[in-house]
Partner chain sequence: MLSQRRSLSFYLLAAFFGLFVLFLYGPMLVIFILSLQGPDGALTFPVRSFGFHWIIALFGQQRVGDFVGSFQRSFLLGVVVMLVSVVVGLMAGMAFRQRFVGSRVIFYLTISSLIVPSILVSLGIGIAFSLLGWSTNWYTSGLAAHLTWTLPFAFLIMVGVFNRFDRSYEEAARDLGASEISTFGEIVLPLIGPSLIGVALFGFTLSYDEFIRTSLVSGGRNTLPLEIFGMTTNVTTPALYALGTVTTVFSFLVITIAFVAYQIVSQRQK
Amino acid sequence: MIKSWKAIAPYVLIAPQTLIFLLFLIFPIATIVVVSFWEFTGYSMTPAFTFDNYIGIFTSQVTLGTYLSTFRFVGLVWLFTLLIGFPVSYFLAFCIEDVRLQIILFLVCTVPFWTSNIIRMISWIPFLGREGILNNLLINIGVTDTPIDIFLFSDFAVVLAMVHLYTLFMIVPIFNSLMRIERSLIAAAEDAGASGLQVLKEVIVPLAFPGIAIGSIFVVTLTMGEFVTIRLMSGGQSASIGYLIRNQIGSLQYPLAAANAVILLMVTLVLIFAIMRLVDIRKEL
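Now the structure: this chain alone, the form being predicted on its own.
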C-alpha cells in the first residue's frame, strides 16, 4: 500500500495545478481557436469549420494596417522603456552604494504604480492638452504662438502613456541582473586597462542581457494587447489589434475577434520565443 501510494503521490500532488492550468488557460485558448473557425453571417454565427475569418484578415488592408500600427507601438514603447530603464537600473545598481538609499530610490520608481492605470493615463490630459501645462509653457517662453495639437489625442500621447505605464517592467528585471554582477569582474576589467565605456560594453551589458530579455517580454506582451490606453490617449484616432478585437466583440463579431486573437497570440509567442532563443533567461528565474 505504501509503495503504491509513493508511486502515485507525485500525480496526486500535481493534479490540482494541472486542473487549474487546463480550466483557466488551455480550455479558454482552445475555445477561442474553435470559435475562430465558425461562420459569421453579419448578424449571427454558426458552428462550422471555415478559413473565411483568417482569409478576411489577411486580405483586408485596414486590418493589416492595424497590425502594422500595433507593431509600431510595440517597437517604440520597447525602445523607449529600454532607453529609460537601463540607465535608471544602472544608476541604482552601481552609483548608489548605500543599500537603504537603493531601496528608497527603487520604491520611488514604483510610486506611479500605487494608482490605477486609468488615473495615470488621465493625469496626462491636463498636461498635454491644448490649454495644458506643456502648451502654456511653450507659448510663454516663445517657442510657439499657438497650442500644439500633436501632444494629445495622437500616437505621441499613446506612446508616452504606455512608456509611463510599462517602464517599471523593464527596470525591475534589469536592476536584478545588474545586482547579480560580480563587482570583481568590473574591477578586473578596469585593472586590465578597460575604459568605462569598454566595461559597459564588454562586461555589464552582456551580463544584463537576461534582465533585458525578461523586461522585453513583459513590455512586448503588455503592449501587444493594449486597447484602453490607445482608446483614451488617442481619442479613438489610433488603431491597434487589441482595440480592434474589443470593437469586434462589442459588435458581436465573435469569430472574427477570435481569429484576430489567435493571430495576435501566435505573433506574441513568436516574439517571445525569439527573445528566449537569444538569451537563456532561465538563469535569471
The other form holds:
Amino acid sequence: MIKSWKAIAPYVLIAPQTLIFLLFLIFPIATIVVVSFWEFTGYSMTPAFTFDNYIGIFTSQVTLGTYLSTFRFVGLVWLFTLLIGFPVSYFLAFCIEDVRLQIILFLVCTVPFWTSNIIRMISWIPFLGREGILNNLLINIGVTDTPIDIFLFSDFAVVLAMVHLYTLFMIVPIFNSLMRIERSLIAAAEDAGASGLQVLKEVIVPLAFPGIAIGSIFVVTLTMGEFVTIRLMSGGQSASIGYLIRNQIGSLQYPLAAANAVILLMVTLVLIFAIMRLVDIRKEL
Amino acid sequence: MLSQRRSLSFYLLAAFFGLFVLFLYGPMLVIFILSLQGPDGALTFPVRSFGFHWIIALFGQQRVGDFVGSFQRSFLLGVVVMLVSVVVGLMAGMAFRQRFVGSRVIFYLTISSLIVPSILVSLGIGIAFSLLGWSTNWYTSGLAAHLTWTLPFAFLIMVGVFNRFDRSYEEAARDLGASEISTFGEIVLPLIGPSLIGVALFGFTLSYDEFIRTSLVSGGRNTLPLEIFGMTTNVTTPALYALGTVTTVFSFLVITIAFVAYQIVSQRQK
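Alright, leaving the form predicted on its own aside, put up the form predicted in complex with its partner chain.
Okay, now the whole complex, with that chain kicking things off.
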C-alpha cells in the first residue's frame, strides 16, 4: 500500500499543474495554430486549410515593417536593460559587504516588480509631457526655447518605459549568478596579476553568463509580445506585432491575428533556443 | 594606488546605482505628489494647492470609470490565484523531489508558460473559448490566463526550495515512526512555510497587476489594470494619478504584509 503510493505520488502531485498547462497553454496555442489556416470571410471565420493568412503577412510591406519595428524595440530594450542591469547587479554583489544592506538594496531594486506596470508607465507622463519636468528643465537652462514634443508619444518614450519596466528581469538572474561566483577565484586571478578589467572580462563575465542568458530570455519574450507600453507611450504611433494582433482581434480578424501570433511564437522560440544552447537553466535554480 | 583606483570605481558604481534607483522610483514619486492636489490640479506641475480631492473622488460617484468594482474583481481574482498557486505549486514542488518519467517534459512545459509571449496566451484562450461557444469572464478565462503566469513562478520557487531542503529532519521523523502525513504536516510544511508566503506574494501581486494575458479574455467586466488602461485615453485630470497612488499604496501594503508574515513564520522556526 505504502509502496504503491510512493510509486504514483509524483504523478498525482504533478497532475493539477500539468492539467492547467495542457488546458490553458497547450490547447489554446494549438487552437491558434489551427485557426491560423482558416479563412476570414469579412465578418466571421470558417474552417479551411489555406496559407492566405501567411502569404498576406509576408507580402505586406506594412506588416513586414511592423515586424522590423518590433525587433528594433526588442534589440534596443535588451541592450539597455543589459547595460544598466549588469553594473547594478555587480555593485550589489561585489561592492556591498554588509549582507543586511545587500538584501535591502536588492529589495529596493525588485519591489517595483510587485506593483502595476500600467501605473509605472503613466508615471512618466508628468516627466516627459509637453509641459513636463524635462521640458521645463531644458527651457530653464536655455537648451531650447520651445517645449520638445518628442519626449512623450515617441519611440524614445516606448524604449524608456520598457527599460524602466524590465531592467529588474535582468538584474535578478545576473545578481544570482554573480553571488555564486567563488570569491577565491577572483582573489586568485588578482594574485596572478590580473588587472581589475581583466578579472571582469576573464572571470566575472563568463561566470555571470547564465544569468545574462536567463535575463535576456525574459526581456526578449516580454518585449516581443508587448502592446500596452507601445500603445500608451507612443500614443498609438509606433507599431509592434502585439499591437497589430490586438487590433486585428478588435476587428474580429481572428485567422490573421492567429497567423501573426504563430510567426511571433516561432521567432521567439528560435531566439530562446539559441540562448538556451548556451546555458542549462535547470542548474540555475 | 590600487586601493585608490578601487574606491574610484566603487564611487562610480554607487553613483550609477543611485541614479538607477532614482530612475526606478522618481516618476512614481512625481505622480504621488501630483495626485495630492486640490480641485484646481492639472496633469503637470506646478501644483497650485494640495489636498485629497482626487483621492476622495475615486471612491465617490464615478464618471470616469468603475474603480471600486474593478478593484473588487481584481482583489478577489488575486486571492483565488494566490490560493491555487500556493497549493498547486507546493504539490508540483513535492513531485519534483524525486525523479519520475516525464519530469523533464513537465519542467520545460512549465518554463514555456513563462516565456511564451503573453499575447499568445490571451489570444489562444480567447479563440478557444469562442470556438467552444463559452463566453469569456474575468473569473473563468481570466483566471485561467492568470494561472499560466503565476504557476511557473510558484513552481520555480518551490523547486528551488526543495533543491536546498535538508532531508535529515524528515528522515529522523520517519525513523521515529511518524507517518507520511504527520511528517509532512509537522516537519516539511513548517520548514518551507516562509517560501510559501513568497509564493503567495507572487501569486497575488502578479495577478493583481496582470494586463496583457487578461486583455483579450476579461469578458464584459474589466479587472483593475484594464480599467486603468481604459482611463488613460479619456481622463485628463489628476484622478488618473490618484488611481496610481491608491493602487501602488495598496501594492506596498500587500508587500509589507507578506514581509511581516515571512519574518513571523521564519522566527517561529527557531
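Basically, rigid core = biggest C-alpha set you can superpose within 1.5 Å across the two forms. On a predicted model such as this, the values are computed, not experimentally measured, just so you know. Positions refer to the first chain, counted from 1.
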Has the Cα of L269 moved 2 Å or more between these two forms, judged after a core fit? no
P112 C-alpha relocation of at least 2 Å between these two forms, rigid core basis: yes
Quote the shift of the Cα of T18 between these two forms to one decimal place in Å, the two forms being superposed on the rigid core. 3.5
